[in-house]
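Take a look at this single chain, the form predicted on its own, given in structure tokens.
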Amino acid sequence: MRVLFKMTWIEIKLLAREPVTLVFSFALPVLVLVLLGGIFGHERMDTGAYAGVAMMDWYVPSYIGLVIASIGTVSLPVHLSAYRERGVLRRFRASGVSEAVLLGSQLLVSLGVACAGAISISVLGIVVYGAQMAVAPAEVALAYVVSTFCFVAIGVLLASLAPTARAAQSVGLLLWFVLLLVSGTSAPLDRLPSWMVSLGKALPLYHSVVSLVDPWIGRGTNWTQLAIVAAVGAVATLVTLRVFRWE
């Protein structure tokens, strides 16, 4: 535990040093939220099983889950190829440090920076565009931390499979984008056509969406997408430990 958090340390100080990945993680999904908050703001959705709920009751807590989405697919990857390319993930396994040292200490940071931006995403949804705290905090909370670990558990397993840090980043803005489109955090869902819908339910993103909205609105813990994020998250462990590269 002792070198998990001197890890977690030392990557918080170098996160500080990287505002481009701050940038990213904070200002892209705010920026969208506002753009988004301009468009459909006032609205409500039309059919389906949301019909009736504020957009922007379904915006504020899904652009929460697009703040870790960015993390695990752009930031972290790129991080950690581009440790990889300078030796540094070399060094850090010379000095004893496990692969479950490395994803634990990334996983905390990950979290810290979700977290100040959904707290970001919140106050500008709540504060501007109106839209309603959320009904269960608690149970928001519990599906941030699966999301996150999740995302994390992505964005270690791009890392390892990408051969550069410049790769990382094609593929996780790639990613990120087509998430954007399909996961109900563009355009409603309501107005998406079935096969983009059918899309979004084959990525994490739309379930981590859902699991977030849900409690948010009153409608309780959906244990359903919950544990699809979970099983994910899991899987995508499970891949990384067999195929990490450490140089």
Second form
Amino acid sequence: MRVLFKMTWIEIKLLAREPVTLVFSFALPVLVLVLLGGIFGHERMDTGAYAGVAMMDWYVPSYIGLVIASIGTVSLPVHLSAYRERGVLRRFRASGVSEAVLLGSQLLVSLGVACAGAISISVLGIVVYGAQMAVAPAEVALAYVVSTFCFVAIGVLLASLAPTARAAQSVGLLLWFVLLLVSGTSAPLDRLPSWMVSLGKALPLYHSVVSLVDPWIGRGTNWTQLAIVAAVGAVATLVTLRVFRWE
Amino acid sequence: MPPVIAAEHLQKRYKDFVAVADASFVVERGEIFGLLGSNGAGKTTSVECLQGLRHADGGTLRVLGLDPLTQARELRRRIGSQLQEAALPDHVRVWEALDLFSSITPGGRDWREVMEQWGLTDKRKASFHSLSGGQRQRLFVALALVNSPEVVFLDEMTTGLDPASRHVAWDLVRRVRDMGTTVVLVTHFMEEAERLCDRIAVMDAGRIVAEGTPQKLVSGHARYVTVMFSADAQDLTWLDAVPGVERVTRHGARVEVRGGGAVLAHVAAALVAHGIAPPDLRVEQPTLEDVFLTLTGHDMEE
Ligand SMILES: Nc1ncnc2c1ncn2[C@@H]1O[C@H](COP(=O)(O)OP(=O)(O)OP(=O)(O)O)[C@@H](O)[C@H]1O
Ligand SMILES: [Mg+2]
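With the form predicted on its own already on screen, would you show the form predicted together with the partner chain?
The next block holds the full complex; its first chain is the one shown before.
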């Protein structure tokens, strides 16, 4: 436990010393929220299960999901594969750092970054765009923890599969962009062609978004969506444990 | 007591390339054991197999009685590793790395002491990427020692160290040994092997070609001494007939006579008999480098 906390604390300090690494997972979703808020911010969903819901009330919780997804698709894979490429993981492993400590510290740091992102998005959405406050914050928090677990597992998996940090970055960005477009985190879902909605439902971010939105707007925890997110995370974890490479 | 390290018929291939063909050696408790060989000889591969960082393809390995592959976790607590190629996160500070690594194995030494010994106290707040090559190297050695290991593997420990730091490092390694830690030292630096190691295994093209104390290797394998002097005499062909002489070479007035152990006495006697008494007559004893040449048939750099 002590090693886990030391490692986590060092990783947090490293982030603070090189804050530019946070731009992608932190500043970009905020920026996209500002832009989309400018376009769709005063509208309501027209059709579908969420007809009548103000777009901003949808966007704010769904962007918490987007922050989490950007950690899992880009920040974490790039970070870990750069560690592997430079020999940092070799060094850790030779000194007896376990998988549990390495990956556990990444999970804790990601929870922290996602939490900071969630707070800034919520403040911005509520104060500037008049989005409603979360109706059930504790249930939103549950969805945030499950989603973070899921995307951290995906992130470590991508890091294990990527041959280099550059490869991790290109693949991750592509993936992130697809997720952004089809998961209800850009144009409202009811305006997307049906094939895009289907693609979105086949990917994890859509389910994270719904599990965050439902408790936020007062519909309570969506256990089905939460279970899907948790299952994706569990599968990714199992695969990762088999394919994780220190060098 | 069983040896600290026993490697029997270690083999390691990378795809079709055989990096270690067949290496067997033992390391006894409390010694500084040197693995000496030229670039690509398979030294790093061998010691990384022993540390459970690479999978050997064949042979039996035991380190502290443990199997490096199946008992890696237990093993890593009890050994220290300074790897030839490794890095730390750019922005991590010296003290943070030492603090983190020492917390992995509770009951080790106080990391501040290790930091002081390896001359890093001034740099305790410096980040890894700002350290010079030699400072990084010392940090890695310090990290290898911070858990008070029973065996420490040092792979090219003094690469990048200036001569003064190198001597300090050698002294510190002797002190580590004197405290009871077994040291496995990988090097291709003859002077280091000769001065520091209690025993050496010479590795060439994936095989151990000789093993013993530096003195024994030199006396056992270097068959020649070289007698040198200056002489103006035109005709020295009679030297070839002197007992023990193997080869005579001349560069102007400089004469070099290579031969077996007793050649100096015979050459000196013959010179005097021919009325020559060179004031600069001297003999050069073989060094580990000569042994290396004899054993491997090539220079270190090849
Ligand atoms: N990961 C690898 N993949 C393929 N070949 C490798 C790998 N690691 C080492 N080799 C090859 O195996 C041989 C032995 O390498 P090794 O690093 O063990 O040599 P070494 O004795 O430590 O040399 P040096 O003095 O240069 O450090 C070299 O020819 C090297 O090219
Ligand atoms: Mg090497």
